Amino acid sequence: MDKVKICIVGAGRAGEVHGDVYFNYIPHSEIVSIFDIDIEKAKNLASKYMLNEKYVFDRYEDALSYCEFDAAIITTPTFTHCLYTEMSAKKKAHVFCEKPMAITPEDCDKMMEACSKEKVKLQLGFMRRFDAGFQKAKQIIESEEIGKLVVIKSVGRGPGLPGKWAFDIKNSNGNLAEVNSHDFDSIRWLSGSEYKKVYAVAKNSKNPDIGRLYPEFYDNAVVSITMKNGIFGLIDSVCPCEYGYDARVEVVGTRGVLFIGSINEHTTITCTREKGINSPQILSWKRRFYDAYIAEDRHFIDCIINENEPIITGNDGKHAVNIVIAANKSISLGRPIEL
């Protein structure tokens, strides 16, 4: 195969952020088709990447049907996500699937199962770990430059809210899910452990309109988790962040620690009397990691042209989807889970 074609599933924000890359940037891949239930915002998004109205769609059947592709890239609402798997692997197409997998880990199965029984591709959108500054933070953490890992904090706070689907949390799972599954995977990562025991807490302290149709919806949390081998987690998670977007790991070793990532959207700082130190910050999360973003759809591509397996697995996505729901059982109980 010399050209993956592919199908947008979902013409949203994220949807489009993939779009760019694979219009842009990847030359073996060419979208095709792109659906969207919301009609004229697919259509919206084809005349971006100057593809016929013909290869529209609002129903992912008749894309199915009426459009061969080789590859969905599902960016639609979390609870949309395994359906459109399981259709998608049924027609033989490989599956990149944004994060959070799935509301359940049943669905998760499912999705590895119909992937695996049509002997199709499934990699889950966690563009973290294609970041230069998180790859060479697991590169310095695994030659243990700054010693053993004792604690491993994650900042994840978005610039403005999710869909209005993702504020009931039986949709959602919540913010923790849909603004912070980078951060339990981050952890997860970079500490080489599995979960094994996590205490959150949350509440919803912007958006009291919201909380009167949905009582248990939050805006910030703070979670902390013990992996298996000891080391600590701690996520913060606000969302929205009226200040942009804030994304940084901070790892403590017993010889050092190390900081990934930065507040600032680059390193061009200016001082006046008047105004005093002003360095830009960054607003957006598709600004942030635009170049992981691409350095994860090449590797998709790459994955189904040689046929090999993709490095993030559905696995990685159902122990994101795991942890959640545990830390969503805490909040709600008021004391720490194990799992």
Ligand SMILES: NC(=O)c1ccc[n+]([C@@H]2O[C@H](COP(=O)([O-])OP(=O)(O)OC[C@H]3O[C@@H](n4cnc5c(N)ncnc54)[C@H](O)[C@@H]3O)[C@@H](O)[C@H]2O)c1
Given for the second form:
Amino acid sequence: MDKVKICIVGAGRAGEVHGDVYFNYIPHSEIVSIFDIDIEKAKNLASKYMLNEKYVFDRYEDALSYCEFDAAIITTPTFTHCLYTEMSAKKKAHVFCEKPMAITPEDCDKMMEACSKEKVKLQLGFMRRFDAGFQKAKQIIESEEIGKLVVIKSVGRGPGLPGKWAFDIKNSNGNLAEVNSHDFDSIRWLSGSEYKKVYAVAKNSKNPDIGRLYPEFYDNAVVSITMKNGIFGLIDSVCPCEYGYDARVEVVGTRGVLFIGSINEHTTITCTREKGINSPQILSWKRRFYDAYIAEDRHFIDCIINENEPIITGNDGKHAVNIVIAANKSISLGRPIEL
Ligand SMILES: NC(=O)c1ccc[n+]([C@@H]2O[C@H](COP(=O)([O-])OP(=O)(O)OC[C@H]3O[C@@H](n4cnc5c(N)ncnc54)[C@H](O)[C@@H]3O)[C@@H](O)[C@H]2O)c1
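Show the same protein again, this time as the form predicted in complex with the ligand rather than the form predicted on its own.
The next block holds the full complex; its first chain is the one shown before.
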């Protein structure tokens, strides 16, 4: 296979990030179709990639019937991931699915079963694992340079609220899923262990209008986790975060500490007597992790061409879904939850 033909399933924020990456950076891929229930969004995205409107669809059945593609890039709202994965797999299309994998672990199982039955790849969108800083940290941890791990603290603060569909926790599992699935996955990956216990608190700090419609909605949460190997995890979740996009991790070991990420956009700092020290902050997740999105998309295409298994699996996605559900249960019951 020279070029992997892909269909972008969902022309929103994540669909555009992946579309741009495939169009500009992955020469062994070709966008041959775009599907979104909002046809205008799909058409707008298609025009960016010079894709003829006859390959744009507002029903996925039509995209699958009238277009031939090897892979689906699923970037629709979370509650649709299971359906579109199953439909893609049935047509022998490999699946890249954005996080969170699904709303329930049962749906994650269905997705894995569908892909395994049809012998197609399934890769989950935990792009942080492809970020140079996160990869370096993993190496340092494995070398035991900072000793045995004690605490992994992950700051996950998103600049803007996700789409309205995510306000209802039943459609999204809330901000802990939408914003912090990445933090949960990082803690599991860096600790090299599985979740044992979680205690979470959350509140709606600044969105009373949303709270009136969706009483379970929260925009601030703090999560404490115990891993099976005894390492502690801490997540601090803020969304919307007024000052920008803030994704940093601090790993404390018995002999040292390591820090991943920064809130600075770049290393240029100005200092004047009048204005003090100044350096612009990171404003967007798209910019912070752009290289990681390129690397994860390249990995997906390489796995298809070379017939390798993706390093981030459905099982990784399911673990993140399970811990988010347990954390939400902890919030509603006000007590720790064992997994
Ligand atoms: N990895 C990351 O960093 C990252 C970043 C952003 C979003 N995401 C994930 O991507 C997914 C989409 O998020 P988003 O922020 O792009 O959302 P979005 O609201 O910007 O876009 C969703 C798109 O899906 C379309 N849509 C809605 N319901 C649909 C349906 N039933 N069938 C087909 N299309 C439908 C909408 O019209 C919209 O164009 C979510 O699961 C989200 O968590 C991941």
